[in-house]
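Take a look at this single chain in structure tokens; it is the form predicted alone.
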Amino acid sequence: MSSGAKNIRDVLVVGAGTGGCVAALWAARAGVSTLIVDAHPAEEIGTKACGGALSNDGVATIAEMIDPPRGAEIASTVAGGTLGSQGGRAVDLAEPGIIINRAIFGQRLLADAIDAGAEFGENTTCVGWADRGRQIIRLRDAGERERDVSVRVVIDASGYRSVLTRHGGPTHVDTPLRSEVGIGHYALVPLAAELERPDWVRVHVSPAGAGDGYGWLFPVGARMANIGLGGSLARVDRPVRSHLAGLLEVWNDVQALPPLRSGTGMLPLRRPLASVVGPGFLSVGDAACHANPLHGGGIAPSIIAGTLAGKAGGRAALKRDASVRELWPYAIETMRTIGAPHAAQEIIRRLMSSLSPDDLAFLAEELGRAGAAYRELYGSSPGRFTRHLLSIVGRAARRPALVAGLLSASRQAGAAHRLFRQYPSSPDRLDAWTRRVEQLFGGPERERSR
């Protein structure tokens, strides 16, 4: 396709996380010259502040796009878990899934991309746009040497702090508020004694110090656990890792030893950005705000977006047409598959963040009893979950604030889902659609809170 010159590529993927590796895989499979770069050395690809939990539904979804986690990539198989909250009764949930060994899985995804023909540049930082109009990206290696790369399509999978998406990437940029940005800390912890149930996760809603977030314990075998917690930047009152000891007091039967590995990371806790497409540009994963607003999970959404972006970028490069109109179907499909459920889930997150600890504990118990309706919270349609919210109203008669919140949230969640399913078929209609989003999610209030 391209001339083969060292600094010319058809597709450049920035970031070798889950979404980036999958995007590079599909772009390379299209037969175009593909370069994927990451600021870390090759052996560190896959190490990330991440819980690594994936439901069976999520596994089935990504299996349609890539080879799903297998063998040593699966740290544990789980049958369900316990949902608890401050002052509330813990409720058991039957939700089967897996805990991914993120490092091993990440290494395999990178190897798959390279095997498909992608070139990998380790220890390479994306400085930003050297020339936006001519599609030239500036890269810097570990020795601080810089080079410019001319590309047809840039796929930005560099994470929430991306310089490309924030500065000149998509056709329209809306900046997340502090309340829409999460910070989380995890630790891979050996245990002094085996877990009583190594197939059972634990989730604690609204932990001390991170009131609008949650803490987790995900088993990694019987004698190891991924333990962490997170919340929004607006509500975490000091470094998030300092709250880990308090979380372990909640699970006082767990005898944790000094961690083998730990890390802190930032991620979006909101609906996707209004635009994830620009001339010769696609945004993927956390850079596009594709993580789940409720629990921050981003593995499945990033694989979905990476697949769609890699295919779209490959097609555009083959056609030598990387215009916004040519790439626009990527935006439509990601908004329908990722944006619609996540927009509804952001409404539910806002409700949960506004409740008193007592009302939140009550709601957590009711959700825990919902069974299949609870799982709809993470599905492609909020319909069954919304109906369950309304069914709680009768049992919450003595909780007027909760009743008002449930009625409002059920109405807004449905409206948000419909609106994102109706993402504009043409970039010409983006401004009008964006105004509708701002009306639903509170445009004037957002401006006053900046």
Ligand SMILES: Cc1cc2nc3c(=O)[nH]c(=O)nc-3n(C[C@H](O)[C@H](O)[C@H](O)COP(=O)(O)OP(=O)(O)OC[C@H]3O[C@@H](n4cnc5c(N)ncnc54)[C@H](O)[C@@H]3O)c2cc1C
Second form
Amino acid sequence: MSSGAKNIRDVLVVGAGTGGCVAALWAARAGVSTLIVDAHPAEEIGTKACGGALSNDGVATIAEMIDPPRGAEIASTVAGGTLGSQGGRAVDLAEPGIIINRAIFGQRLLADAIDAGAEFGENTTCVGWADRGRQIIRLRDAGERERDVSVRVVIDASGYRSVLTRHGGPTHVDTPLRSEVGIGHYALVPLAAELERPDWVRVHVSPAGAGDGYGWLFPVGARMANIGLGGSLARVDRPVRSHLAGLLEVWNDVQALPPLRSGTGMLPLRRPLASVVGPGFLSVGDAACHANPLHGGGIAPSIIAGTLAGKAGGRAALKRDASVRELWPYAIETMRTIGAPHAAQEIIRRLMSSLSPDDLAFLAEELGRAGAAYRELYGSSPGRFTRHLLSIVGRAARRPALVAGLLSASRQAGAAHRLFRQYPSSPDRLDAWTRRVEQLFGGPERERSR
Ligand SMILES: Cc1cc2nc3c(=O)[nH]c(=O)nc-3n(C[C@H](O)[C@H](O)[C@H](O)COP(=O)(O)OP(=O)(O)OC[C@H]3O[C@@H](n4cnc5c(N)ncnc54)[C@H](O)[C@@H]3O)c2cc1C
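Mind giving me the form predicted together with this ligand, seeing as the form predicted alone was just shown?
Following is the full complex, with the preceding chain placed first.
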């Protein structure tokens, strides 16, 4: 039962992951009363199943929004990596970046939000809406006591389970299909001997048990590594952790000792939800399907979305106008910056899922060379990337299924990018836009027909 205690806040953020902490930081900076809650105790914030990889492009982008990872938050600096596959050639990845110490970084983001004035409620689970129309949210503490909070704006950053987003949050509910969800397992393992290249990541496409996914080895200093694997829920043999030993055989120069920590987690692997805004409501990070559908990287997108949502929520609270129309620019901006590149990459992920292991290995190698063309997906035009896809056709002459897939994927990836760049400027046009998305990606009937 609810205690009925009177609780009023301008902004409530549900979930203290990377997206939620940053949203709370920016809402508090706007000068509005901000409460951020998490189901976990404070000391566990940041300890989620994650590889912790962040490209330098990602670091540069988030550095415009928060203090970027620094000092002990950086476990390793990465110069590049090797992408390999069973029977395939290994190709170098020219993607410098860092491996973050997720726990230390997560704790710091929470501290930054609190320093900015946000109040943190640990061990506090959001149960759902107590009254959607009046913006009242029900919270439950560790002692099973419930209380209701009345808020102007709620930001759902509760991660993959997206507690409010799936139940009456946005104006159009677009629940991810099973085929659009990923599952992954990671282990933080000490190593018996130093890595020869502690600045070099390893990625292995489609290891045994991971279907269309991949395995990774991310150095954490020279004597430790974050090793894991994952893929789409529809294709990974479970339990996913049982395939870790097989993955280690791929890198037989590495002698892993028993893990210090390990865990399994799920994440969305698709374009963002069609609608991430509702009356007094914003959805952020994994809750809004902001993780990258091709490789699952979701730290930077959640920070971008958290920044935009915290600012939008703060502004709306100050204006005392949390209507959909007032919050709509958040949707437009996230669809342009995150939605357009990810919609194009979802097309590529779908192509990869349809290929034989041999064609998949070939395509992964070719995409590993995409470099600057891949980066342009994050700009206003996907042209260079779609041209890169077409250039692969010439080298794939003896692979008819891949050639057909590439020709159609290059067209569709361009169309998907454009569609998300043209996200409707007003909520009135959302239905028409959603129909165009369903034409391109298939609607729920696609899943039912499987
Ligand atoms: C195995 C694996 C490996 C990954 N590796 C990488 C990687 O190397 N690089 C990368 O960039 N991304 C990676 N990701 C993705 C990345 O971790 C996520 O995309 C990112 O953390 C999303 O952040 P978020 O804030 O949206 O959600 P989360 O970080 O999941 O945070 C959600 C928070 O909400 C809380 N919560 C949930 N429900 C409730 C509730 N009802 N009430 C209160 N609190 C609640 C949770 O306790 C949690 O703290 C990986 C994901 C997985 C699963």
